[in-house]
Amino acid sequence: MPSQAPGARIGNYNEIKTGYTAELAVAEALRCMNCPGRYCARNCPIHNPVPQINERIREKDFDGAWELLASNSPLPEVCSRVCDQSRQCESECSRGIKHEAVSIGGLERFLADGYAGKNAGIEVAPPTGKKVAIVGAGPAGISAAWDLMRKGHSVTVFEKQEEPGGLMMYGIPNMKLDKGLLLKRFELMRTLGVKFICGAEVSKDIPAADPLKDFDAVLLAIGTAEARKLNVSGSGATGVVQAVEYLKAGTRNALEKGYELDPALDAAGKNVIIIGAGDTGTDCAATAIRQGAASIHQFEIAPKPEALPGAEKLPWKDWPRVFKTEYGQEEVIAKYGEDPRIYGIRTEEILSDGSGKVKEIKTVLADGGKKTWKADLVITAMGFTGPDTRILTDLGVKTDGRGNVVAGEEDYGTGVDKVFACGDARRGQSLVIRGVAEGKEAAASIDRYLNP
């Protein structure tokens, strides 16, 4: 797929990949062998009918291909961009055994871009008179809202942020996911009857009892909002910030006219240390380089992974053992000449100046050596520990030893009458597509509950 070169794209917030033309899409779809095993569809968490979609694309029946995709996927514009298809659908592509796999994600994106915000091929059942409240507008909540709306139920989504989308809106930079596409999706959902109540947090601004008494079913899709904290001396210094806070501010500054970026969240001219070398840390590096950081380093406590043979076939749990250079590291290398990641390093202490601002980080290396780094901005990207417990306590919902909501594997019920849960809040921090899949499954369970 055509893409911006690393040296060019660091000067803008546009998407890195520019997408297929119709001609390129047809050529790529022609590579699909339409094999009878349908392994790609089987390994897709939501089981998109990939071979059938590809067949229609190569016949230039784009409307028919879109109807197949739209009938199954609630967020194709998102999944086509942020899913790692090389370890899901494309990993099972028969073409990929001896050659490069068919670009299933690229073809999905081609369709999603062409039909963004349009009501083509989307059927909605007659109204059932049943009302469902969904708390949380991330991947799981939006997925469930979409399917429940299409089944004819009245759906209201409560979201504490200014806009729906959760981490899709505020945690994934525009370079990976154009926010305009999300806004089109949400506007389409409003047109089809979904109601969004944003900027209001249930159990804080809205009593948890309200949706419980006013709706026939309540779905908790609240994600894992509690970020893992850096427990070292000096971590309270000014300039030590959480990744989600930093990325949200950076996204709003890049896209919203008149939004003033807090200087504490601006990397311009600063020595930036990112604690965490995962996807979120990479997004922070990419944002910092666009803001004009003086230097960027990512700390990872684990040793450097090996470039394992056949790494593209490894299951998701083995991903941390695979050494990859992602888009953010490519950009840092292009500008500064070196990979920002430092492996086998542990933060020991954060030092501040006389005014309380961070100035240095003391670290311990894997070989026992110690090193002090200049730091004007420290971003912690160490994942999340679990969902916000306030609403769970108010509703009497139980949690397990990890703090996740206890909900059934089949029905997603919490044991509290008419309260269900899905997504990261139930299973722990995971992939966007896993949240989408659970949202679909929870929606099906709620539909059965409402129509026994």
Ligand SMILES: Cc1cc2nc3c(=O)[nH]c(=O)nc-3n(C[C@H](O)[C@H](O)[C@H](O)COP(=O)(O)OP(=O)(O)OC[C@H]3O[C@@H](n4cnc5c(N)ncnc54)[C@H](O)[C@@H]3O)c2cc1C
Given for the second form:
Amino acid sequence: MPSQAPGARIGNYNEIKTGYTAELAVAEALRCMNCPGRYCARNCPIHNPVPQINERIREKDFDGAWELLASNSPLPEVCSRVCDQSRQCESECSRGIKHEAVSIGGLERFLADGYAGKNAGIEVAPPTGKKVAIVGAGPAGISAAWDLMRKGHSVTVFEKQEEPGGLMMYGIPNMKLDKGLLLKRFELMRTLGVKFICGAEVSKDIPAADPLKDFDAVLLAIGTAEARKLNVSGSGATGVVQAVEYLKAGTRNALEKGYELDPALDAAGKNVIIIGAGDTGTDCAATAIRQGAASIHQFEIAPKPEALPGAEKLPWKDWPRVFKTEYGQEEVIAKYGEDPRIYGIRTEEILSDGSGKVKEIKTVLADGGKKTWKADLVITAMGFTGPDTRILTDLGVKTDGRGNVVAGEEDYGTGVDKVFACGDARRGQSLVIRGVAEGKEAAASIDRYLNP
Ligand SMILES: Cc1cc2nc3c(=O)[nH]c(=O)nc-3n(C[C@H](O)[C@H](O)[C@H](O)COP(=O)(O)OP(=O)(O)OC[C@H]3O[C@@H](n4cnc5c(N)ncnc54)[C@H](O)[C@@H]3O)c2cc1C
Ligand code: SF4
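We have the form predicted alone; now please give the form predicted in complex with the named molecule.
Next comes the full complex, this chain leading.
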């Protein structure tokens, strides 16, 4: 798929990949062999009917292809961009045995872009008179809202942020996912009857008892807001910030006219240290380079992963074991000449200047050697520890030993009457597509509960 080269794209916040034309899409779909085993579809967490979709693209029946995709996936414009298809549907593609796998994500994106925001191929059942409240508008909550709306239920989504989208809006940068596409999706949902109440945190701005009282079912899709903390001396210094806080401000600054970036969250001219070499750390590196950082390093406490044979078949939890150069590292290499990641390094202490601003980081390397680094901005990207507990306590919903909401594998029920839960809040920090899959399954369970 055509895309911007690393050296050029660091000058803008536009998407890296620019998408297929109709000619390219048809040519790519022609590579699909329509395998009877449907290996691709089986390995898609929401089982998109990939061979049938590709067949229609091949025949230039784009409306028919879109109908098939849109009737199954609530967020194809998102999944086609942020899923790592090489480790899911495309890893099982028969074409990939001898050649490159069919670009299933690329074809999905081609369709989703053509029909973005349009009410085409989407059937909605007549009103049931039942009301569902969804708390949290990330991929899990949005997917559940979409499917419940299509089943004819009246859906209200409560979201504490200014806009819906969860980490799709305020975590994943615009370079990976154009926020305009999200806005089109939410506008379409509004047109189809979904009500969004944003800037409203349930259990703070709205008592948790209200949705329980006013709705027939309540779905908690609140994500894992609690970031893992850096527990070393000096970590309270000014200029030590959490990744999602940093990314959210960066995205708003890049896209919203008149949005003023807090200087403490601006990497311009600074020596930036990112603690964590996972995907979130990569997004921070890509944002810092665009803001004009003087230098960028990513510290990872784990040893350098190997290049494992058959790595693409490993389950998601094992992906960090595989060494991969992602878009943010490609960009840092293009600008500064070296990979920003340093493995087997532990942060010992953060030192500040007389005014309380971070100035250095002391570290211990894998061989026991010590090194002090200049640092003007330290971004912690070390994952999350669990959902915000306030609403859970108010509703009497239980959590497990890892802090995640306890809710059934199949019915998504929490054990509290009419309260369900799904997404990262239930399964722990995960992926967009897992949130989408759980949102869909939770919606089906709520529908059964409302129509026994
Ligand atoms: C920086 C970053 C980059 C990522 N990149 C990718 C990627 O490229 N591909 C991928 O597959 N996954 C990625 N992920 C992971 C993915 O974003 C998450 O797994 C997914 O968003 C989880 O979906 P969710 O709906 O469960 O939760 P969230 O997206 O976290 O949404 C939960 C929502 O609930 C709201 N909320 C919480 N409590 C309340 C309350 N009491 N009242 C009202 N609203 C509330 C929150 O404000 C939030 O909007 C990334 C994560 C991060 C942090
Ligand atoms: S496995 Fe690959 S070639 Fe076979 S149907 Fe799926 S996309 Fe087409």
